[in-house]
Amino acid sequence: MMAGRLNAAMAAAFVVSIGLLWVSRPDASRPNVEFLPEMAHSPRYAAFEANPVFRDGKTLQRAPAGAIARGYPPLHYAATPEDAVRAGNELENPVSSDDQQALTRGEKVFETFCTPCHGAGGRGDGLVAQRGFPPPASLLADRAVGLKDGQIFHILTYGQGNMASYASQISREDRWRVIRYVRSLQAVAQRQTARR
C-alpha cells in the first residue's frame, strides 16, 4: 500500500514536471539570453596587432624578466677553457651508462653529426678530415678519456678550436647522448688495447 502511494507521488511529480517542460519551451522566434557573453565572445588579436587591454598597446607582450623557456634551463658557462673545466667539474650526465635506447640514439646522431669529422670509429678520420681540412683529435686518445662528461658537453654546446658548436643542431638530450656513445667507443678501444 505504501509502495503503491510513493509510485503514484512519483508519476504524478513526473507528469508535473514534463507540464512545466512544455509550458516553459524556449521560444524558437525569440534568441536565448547568455549569461556573461564577454566569456563565450571574448575579442580575439592577432600577435602584432594594436591591443587597448595593455598599457603598451601591443598584443604579444615581452616575457618577464627571468623567464625561462619550457625545456630549456639556462647554462650558466662563457665559451672559454676555464669554463669548460668548470662545467666538466659541475654537470653530471643524466643518461644512465645501461641504457641502450639512450646508446642507439647516441650512436644516430654520432653517425648524423660526427663521423663527417672523427670518423665512424672516432679516431679524427672522417671524411672531412681526409679531403683536407684539419683533423681533429682522436676521441679514443687518453686526453679524450680523461675528459669529463661535462666538459665534454661544453665544448658540444659551445665549440672548441676547429669545432664548431653544435647547440643548434643537436638538443641538450642528445648531446648527453652523444657522450654515452663516445665512452662505449673509448671502453672498446681500451678493451681492444688491454688485449695487446
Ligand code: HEC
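Positions refer to the first chain, counted from 1. Heads up, when I say rigid core I mean the largest set of C-alphas that superpose within 1.5 Å between the two forms. Note that the coordinates shown come from a computational prediction; the quantities given were computed from them, not determined experimentally. Compared with the form predicted together with the named molecule:
Put the two forms on the same core and the Cα of A187 is off by less than 2 Å between these two forms.
Put the two forms on the same core and the Cα of S171 is off by less than 2 Å between these two forms. The rigid-core alignment places the CA of P81 less than 2 Å apart between these two forms.
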Contents of the next structure:
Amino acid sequence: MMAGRLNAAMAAAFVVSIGLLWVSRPDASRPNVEFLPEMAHSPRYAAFEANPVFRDGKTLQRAPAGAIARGYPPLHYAATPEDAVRAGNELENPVSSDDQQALTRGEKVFETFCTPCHGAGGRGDGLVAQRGFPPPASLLADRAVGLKDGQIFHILTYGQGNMASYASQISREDRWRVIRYVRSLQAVAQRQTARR
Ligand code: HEC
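What would the structure be for the form predicted together with the named molecule, rather than the form predicted on its own?
After this comes the whole thing, all chains and molecules, with the earlier chain placed first.
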C-alpha cells in the first residue's frame, strides 16, 4: 500500500517537473541549460585571423616539412619504364572489380580525360588522334591487356612516351577507378572476339 502511494507520488512529481520545464522554457529553439558551455563554445581563431600564439602571427600554419597527408603515402617511383614495371608488381588496385559505383565513376573519368586520344572504346581513334596527334595503340590490344593495374597506374601518374602525366588532374582514387573501367572495356572486347 505504502509503496503504491510512493510510486504514484513520484510519477506525479515527474510529470509536474517535466511540465514546469516545458512551461519555463524561454526559447523553444534552444536548450534550457547549457552544461559546461566552455566545451561547446571553445575559443578559437578563424583561419585567416592574426594569431599571437604563433611566432609569425598567422593562424593558418604551413604543414611541417616532410608531412604526409593521411591516405597519401608518397610513391617511390621514377618516371621510367623500369619503374612502371616495378609499380605493376608492387601496387594492387584497391578498387574491387565488382564495385559498380567505382565503375560508373571510372567511365566518367575515361570520357573526360581519355576519349580525346584513346577514343570512346579505347581503340586509339579519338578526335585528337584523328587530327594528327600520334595515335596511341589500342587499349584493347594484347599489350595493354597484359599490363598490370599498377603499371597502368604508373603510366597515368608519370606519363609514358607521348602521353603526359595525369597526376594533377585525376585523383589517385579516380586513377584506380578508370583502370577498372579500361578493364571492363577490354573484357567486353575479349568476349566479342571469343564469339567470332
Ligand atoms: C593527349 C592524348 C592522350 C590522352 C588524353 C590519354 N592518353 Fe593514354 N596514351 C597516349 C599515347 C600517345 C600513348 C602511347 C604512349 C607511348 O608509349 O608512346 C598512350 C598510352 C597509354 C597506355 C599504355 C598503352 C600501352 O599499350 O602501352 C595506357 C594504359 C593509357 N594510355 C591509358 C590512358 C588513360 C586511362 C587515359 C585517361 C586517363 C589516357 N591514357 C589519356 C595518349 C593519350
